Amino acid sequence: MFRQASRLLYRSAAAGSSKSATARAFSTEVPSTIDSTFVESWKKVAPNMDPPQTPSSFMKPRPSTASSIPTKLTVNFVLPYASELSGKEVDMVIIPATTGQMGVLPGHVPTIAELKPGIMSVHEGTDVKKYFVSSGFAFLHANSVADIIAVEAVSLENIDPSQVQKGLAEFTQKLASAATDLEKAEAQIGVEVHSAMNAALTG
């Protein structure tokens, strides 16, 4: 039946293709229209299937840009488990991005950055607010939103340094012992993400 549909299906594109050599933007910004044609073909092959829904169904415009850049920023900052910050309004964050430290003003260029262990501090004001992330991404928006997904994160001034400096040897011994690939990447796992706390405690 799949394959009765394959054929028929590509007979339809091909013949719309001929008609017409304007193809359709990808954009979020064109609104989502019916392919009748489409429709038509699936219902003779499959009636009782409802046709497959595209990428473009579920697409939401795009949110407007400001004309003028704002002079906050907001920031969404979630866990798995929480959510840290919603709809914070700030003057700055700073991330800890795999290519380096990432300042993130009001009208930043719409980026999307990996997130390693490290500090990101939350500017507002002279308050600064500092968490230490494992790791996660950061979705930088037109509109000047910023999205910040961890997946985990605690406070800096929550951190007990002396167990940070125990787990960190404890890694370090472990990734010396190590008899397999599994346990090595797993000791090193722990040393590079207590390092970089350690790191933080102490800079």
Given for the second form:
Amino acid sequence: MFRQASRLLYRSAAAGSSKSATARAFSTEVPSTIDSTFVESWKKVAPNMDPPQTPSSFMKPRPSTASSIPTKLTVNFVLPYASELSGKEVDMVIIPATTGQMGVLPGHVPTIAELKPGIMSVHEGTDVKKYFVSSGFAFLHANSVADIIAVEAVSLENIDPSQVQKGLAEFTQKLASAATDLEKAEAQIGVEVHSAMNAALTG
Amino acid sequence: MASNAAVPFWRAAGMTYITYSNICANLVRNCLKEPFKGEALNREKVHFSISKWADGKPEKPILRSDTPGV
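Form predicted on its own done, so how does the form predicted in complex with the partner chain look?
Once more the chain from above appears, this time first in line as the rest of the complex follows.
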């Protein structure tokens, strides 16, 4: 008998609550008030059962954004096999986004950036630490926390310049002689990554 | 319903992001100086043993390994 209850409830409440449901569909905040029309209709039909939970009630509320911009950026830089930086407070990071080198300061607008092969630099006072990142993503949150994830990140001094030159020449040649789309794509990736490493070492 | 945003060249060629990312990572690893290169390649070694099951019993497993002879 109660199996039908939710279907009937939905139909009857659809006109009333559908607007609020769709308005909440893309909300960025966890609703602090439960839909009271729904709860009332539920209580009428099934007074002894608790109204059902919704996924939002299990979610932790988003960390609140400070009203004033923090002075430091908190960086979490992780690789699949190691946590390079964890909760480190810095002044700025410059990340190699696909749209270009992006400087991230505390209070940066929330962004998700895809990274291209390039240099990521972490600025703390006068210290600058550079990493060559193979690819990854950077999630910049509203509370000045930056989560940067990369598959491979190496210090510039650990890159062998002669290997880079060799690789660049090899892939440029492969690109010229590639036949299928896939071969062309792979050769193109090779050229891009090696050019980026070359630029990182010489720039 | 034609393609909206400009797709990256690797996706246009039928590659997924994970494949692209792994290729980039491998290229970077191959350009490292020793001993970092050895460490990195060692870290990424994988060893698979795959067996199909039939009638509730596993058949002969297929081994795929970067450390041959294991």
